[in-house]
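Here's a solo chain for you in structure tokens, the form predicted alone.
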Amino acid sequence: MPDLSPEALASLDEPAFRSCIREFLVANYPPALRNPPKRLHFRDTKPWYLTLSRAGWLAPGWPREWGGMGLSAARQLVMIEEFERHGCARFNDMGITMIGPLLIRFGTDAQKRFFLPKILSGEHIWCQGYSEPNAGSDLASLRTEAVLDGDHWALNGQKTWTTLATDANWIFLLVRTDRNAKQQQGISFLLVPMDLPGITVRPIINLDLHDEFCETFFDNVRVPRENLVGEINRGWSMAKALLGFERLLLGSPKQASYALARLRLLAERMGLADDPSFQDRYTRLRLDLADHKALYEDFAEQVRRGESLGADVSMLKVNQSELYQRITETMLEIAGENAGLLEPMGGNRELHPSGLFIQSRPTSIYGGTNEIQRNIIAKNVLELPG
């Protein structure tokens, strides 16, 4: 096995770098966790999390001084592509992809020294407190409030769709700290331990009887004053700084590619692979996927060149999610009585039409609904009136 330390990897050209990633995944990734049908809990992914941590691979985009790999955006993209190709499960990554980069950019030295090592060790597992019952894609209207009271913030309100909150021991929140300011200008960024008195987490059981999402309630929770990140009432600007690369990741063709391959297997199982009607629909979907891959590659190339992504990256998220949904809708249509099964057909994980269909439903909602993404494109790309 070659030297796979972050320092050694940085000296490799892209083909050699990609080859090393593949070797590492083959040697270390648990085969039983490839292409899981549901979002896994931390108890399932913890061994893989710690394997990446020990190798120094857990935080590709963090600077090396804070325990990261210090990779360029282009090399991070290569890692993402190879992890997706191998079918790696997404673990509890909010600490790595969201709060870690935010603290590195906006946090105090004390916050960095306290939080960053604990993210890398797996001691702190994070969840995100953005959405509320009446403030989802329109986060500027959020109402969860933090009022400064001496050395603490008095926190009251509710967050919803808190992904894997039952696994987390910390939550980062967007909270309102000034009722009288303009909506975006009265929001701050707060770090909250989940074991404080007054916090209640209730799992939300979804259509496939999974508890990936939760409601989180805050009843006069006392949060230390120093847990505010950045300047008071500037949390909105900090949160927006993280969105460009996230939208590239949400627009990855991984989900649609995986679903299309499963659609082909399902058609063969149902004896429809050579049916002219199915062939027509399958070919249309295959060409749509080819178009999307070309679009994704255009944006990925911008990242490789070190360019910032513009508002037009929202096209990726809209295109990918709706293509993924069209593919899984086709799966249900041809699955017959198997469309109602909550478990894979005959125990074959490759054939789970209802599971993929259910997974595809929220993709047009999370990360900013497709309606919001279209508004962003209309306003900032097409320059249409509001």
Contents of the next structure:
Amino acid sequence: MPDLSPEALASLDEPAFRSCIREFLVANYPPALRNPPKRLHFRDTKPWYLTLSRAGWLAPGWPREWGGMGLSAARQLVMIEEFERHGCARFNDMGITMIGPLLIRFGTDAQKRFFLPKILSGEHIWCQGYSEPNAGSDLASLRTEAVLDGDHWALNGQKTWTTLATDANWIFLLVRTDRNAKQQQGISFLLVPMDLPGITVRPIINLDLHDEFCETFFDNVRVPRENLVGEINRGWSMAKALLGFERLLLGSPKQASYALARLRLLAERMGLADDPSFQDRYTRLRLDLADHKALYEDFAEQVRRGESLGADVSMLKVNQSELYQRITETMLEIAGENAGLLEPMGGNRELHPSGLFIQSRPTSIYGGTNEIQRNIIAKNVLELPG
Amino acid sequence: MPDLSPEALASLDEPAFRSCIREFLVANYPPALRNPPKRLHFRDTKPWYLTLSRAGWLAPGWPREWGGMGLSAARQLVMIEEFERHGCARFNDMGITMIGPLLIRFGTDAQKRFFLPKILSGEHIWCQGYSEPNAGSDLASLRTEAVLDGDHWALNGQKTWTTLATDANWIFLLVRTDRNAKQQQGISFLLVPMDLPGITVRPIINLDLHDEFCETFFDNVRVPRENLVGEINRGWSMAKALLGFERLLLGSPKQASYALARLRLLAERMGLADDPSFQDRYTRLRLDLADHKALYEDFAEQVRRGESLGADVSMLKVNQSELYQRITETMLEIAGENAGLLEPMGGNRELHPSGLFIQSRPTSIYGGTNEIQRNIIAKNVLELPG
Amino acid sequence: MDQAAEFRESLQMVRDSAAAVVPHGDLRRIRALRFTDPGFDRATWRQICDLGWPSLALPESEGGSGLGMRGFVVLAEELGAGLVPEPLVPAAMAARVLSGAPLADLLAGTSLVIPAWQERPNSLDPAADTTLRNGRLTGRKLFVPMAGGADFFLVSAREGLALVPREAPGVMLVLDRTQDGGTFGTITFDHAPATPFPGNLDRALEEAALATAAYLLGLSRRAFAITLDYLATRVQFGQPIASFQALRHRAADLKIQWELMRASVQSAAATLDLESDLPVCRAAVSRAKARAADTSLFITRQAIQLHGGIGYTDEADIGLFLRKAMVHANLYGSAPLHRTRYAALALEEHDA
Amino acid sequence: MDQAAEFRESLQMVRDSAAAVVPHGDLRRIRALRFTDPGFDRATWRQICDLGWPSLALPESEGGSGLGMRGFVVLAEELGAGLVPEPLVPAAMAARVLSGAPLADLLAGTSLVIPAWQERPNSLDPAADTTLRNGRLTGRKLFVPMAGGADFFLVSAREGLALVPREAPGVMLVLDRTQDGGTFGTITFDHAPATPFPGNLDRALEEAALATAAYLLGLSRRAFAITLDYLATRVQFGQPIASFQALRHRAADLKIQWELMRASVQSAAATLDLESDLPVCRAAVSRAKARAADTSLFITRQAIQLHGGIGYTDEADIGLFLRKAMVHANLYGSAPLHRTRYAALALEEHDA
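Since the structure above is the form predicted alone, I would like to see how the form predicted in complex with its partner chain looks, so please show that one next.
Let us now look at the entire complex, which starts with that chain.
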């Protein structure tokens, strides 16, 4: 086994770096967790989290001084590609991808020293509190409010789509701290331990009959004053500033690519592999995927060159999600009565058309609905007036 | 030959009526004019116009006292169906379908006695002046203006899409007679001889390289005061009141049906008749057409029952035009290099994919664009707020 | 009132009568029955029988309403709108074939007979490998809807049809859950005692396929209505989202597609009532079923999308409609199967 | 500056150089040449030759720029944006095969050589029924673009390639007008005197197909830009129609489709430059050409629709783009042909 420390990896060229990651995954990733059909809970991913933590691989984008790998965006992309290729499950990564970078950039020294090590050790598991029932795509309507009362913020309101909130012991929130400010002003960034009195978490069963999402209620929760990050009323600007190359990942061909391979498998099982009408449709989907990959590569290349991504990256997200959905719709169409089964066909996890069909549905909704993305493209990319 | 006078036809049941029309068309319709690839000019359709006139068949919907056939909407539909089935060309019918009914309903006795016989005799050929360059779907922007000056209207402005204006010796106009009225108020209905000084007609060559459309300019044209129809400033209400079952015809399956038969012919010529991928696509189009016909029949049945049509008839127009276009798009796709030819393939008028493709384009634009139709459906059929 | 108007009024009465089992907008009963055994309510089933619905499509001479398939599709549409899980379509299929005491018991609601005819996925072919010899049935049947609630199976065998009690020896039933909360049964018959029955399922299968299309028509109608309500209610950027033109146009498209589906289903029902030529009937059924499968999934998918995040929760009723469409879209033949059958059966029109 | 950045800069220079022949936004020259003989301008053709464009894709060792197909598709895109009718793509196809004096004359602009290889509609197969015996060529070639302007034809025969002067005895040329104002030639060779030439058209055909895809990319880009301008300018109901959300979303979709086409064409060009395996190259070309054919027609159709009535006049420039797409979409293989070829050639990816 070669030296896989972040220091050693830094000296490798890209192919060597890539093959190190592959070897590491083969050696360390729990085989049972490859390509899980549903989002896993922390109880399942914890061993893998700790493996990464021990190797120093948990936070590829953080600077080394704070325990990260200090990788460039290009190298982080390589890692992500290899993790995706191996079918690694997403774990509870909000601490790594959101809070860590936020504190590193905007936090006080005390905040960094307190929180960052606890994220790396797995002691703190974070979840995100941005969305509200009436403020999905429309942040101006945000209503959860924090009012300063001595040394504490008095927090009231409700967040929704707090993914895996039942796993988390900390939540980060966008909260209104100035009622009179317009639009996205008057919003601050607050860190809240989940065990404070007045917090209630209610899992929401989703269409996939899974409890991934939650609603989280705050009823006069008293949060220490120092848990605010950065400047007051500047929360949304900070949150936006953190949107880096991660937006590329929303448009990754991963899901569509996975689904297309399953579509072929299903077609074989249904005796349609040589059916000309299926072949025609399948070829169109293959071409759509190949061209999506070409477009994705152009954006990935920007990231590799160290350029920042523009609003046009929304195109990837729209195209990927709708391609993924077309593929799973084709699955339903060719699966015959199997399309209605709740469980995988014959217990084979790879043959579950209805499951993949349902899982593909929210991809055009989360991260900003495709309608919102099209608004963005029209306004910020095409610069259409009105 | 049976008695084909309007009086004799009135006594027949529907099948007999239908077969009379078929026989008449076979006996009298000029074979060279069947399914013309482009809109014909009056020089070409005049003999047929006069044949119909002599038979008393020119104006199926007018009352008999004014020289019409006095047919019910149901019987008019039968006639239209048979004319379409036979591939009869559309002639310069604005006098028959628009001005005649308008005058019969809103005109003075003098107007009726002067104009109606001249329409039936072919002496007056009418064209329509509604649209303006900046008032297509948006009638509130109508700017052509008539100002009363003694016994005359002083007429200034510009109309566009005045179909076959070069054939016409009369034009009917919507003109603004009250600048201060809001929306569609302040608009009147004016009849204008085309030979008055100050009128200029400029043919517009269209995408089909045909001169069917014109622009018509009015520069201080003096129109006799009595050429206004009905009440002043009520022109748009009158024009709207005339929209009867003719709106059904915009959604007739005729064009799509014609195109689908040509698509099959083209596929045979290209050796694709048994190609499974073409078959799949062709079957979908057949099904789309069959279902469109079923929907059309529901609306036609309303007409036959004597009910008036609601805003939902817009659905037919949208669906027919887009189906027609899908069919001609398929033609282009399978025609190979022939898709680029300006003239029919091998001189066979039935094999002209590029021609039909171009002719199908405006069907989603004229008579209110499909975007406007969807606005109407959302507002008036679905009653969506906002 | 002329005959046509009278007929339309009778159809409206059928439509209104469905309210007995489909309380307007209330899906609590439907939710409660999901993922239970047998997935429907026996009391409601008896009520359905009391209303005479399993025999509705039969001629008056055979105890039916005389409204034919035009009446039955109206009823099935309403049951679809209410997501009613009781197995009316399979039972009506059995009623088309049965006679005598088994029919009487079925119609009385005392004995539920479910056809078990399918041996391959995505097939409309009731021809079977199952054998019936010396009163013993041997074979394997797939995708039998709501099989757990049946008292008898009406089984197709090489030698003809046969009735088998569910509890008979040699009958093994395995249930798979479906996305809508119901079940598909896989039934293995191993020398199970069976009573032969005359007739075949040809016509019954067409009727079941068309009634399923009508059921999809109804569930799509209701999913669309719920979505329109949501668009009018949900506020974003200070306005009801129904005011956004892109969504308005989408709604207009859904409406057009729904109306095409309706016209297709209703015209196919008229064809079945008025045409005796089986290929002509089959072409009409295939046209309607292909349209219904595609359009019901299109409408319910779009309904989820237009609901945004809330549409992806199991708490929102709209998801129930998507799940129901997922299960019923491919019953009695998928869209590709029906398109292929249509291409083979339907005469080209040469009159254009 | 690293190598990659330098290459990008060279491509940008090619792009900028196209302005010599493509005046920004002015289509008067293009209009004037429609439906004339030979449908393009010889002076412009010489200018194109002076700029070295017919050999742009050739290796530096053969007098090319060394920018390969990545350079050539950038140029073809720009010419498409200007609807340039001069026959660069067929001439470059000839340049790929020719050598010696014929090549020098072609590149000097003194002798235009157009390949005549096609004998069946919608085919990419240069294999021919045409025969070349004892220096005499006999056969029939179809769809030869701008044939009226050629000095020589480069003809594929069973025995190999041959050069035939247009004015040679036994050469009969019939021209059919095309929707964009150009022509397709049908050429009959009846024992026409011909000079054999070594080589084959395999690679040249792939390059021509890809360059045509790039030409379609360019014309679609410009059609879309004109349409965006129109949306921003045209006022209805008191607002620019660009403010209507349904049209904004349509524009966003057109943008996404255009970007997919761009990525497809550019990645195929890179494949041709970097890959020597012919099936891999063919798969990439088929992918790009299928996408370009479909998307260019989609964008230009929508451009007409978004222009409303004015888009249906010949006076409006937007129609020129639709007509050009109608002609070029199916040159060097239609979308169905390329999809079928892709399915046969491209390896399935098993890494997903």
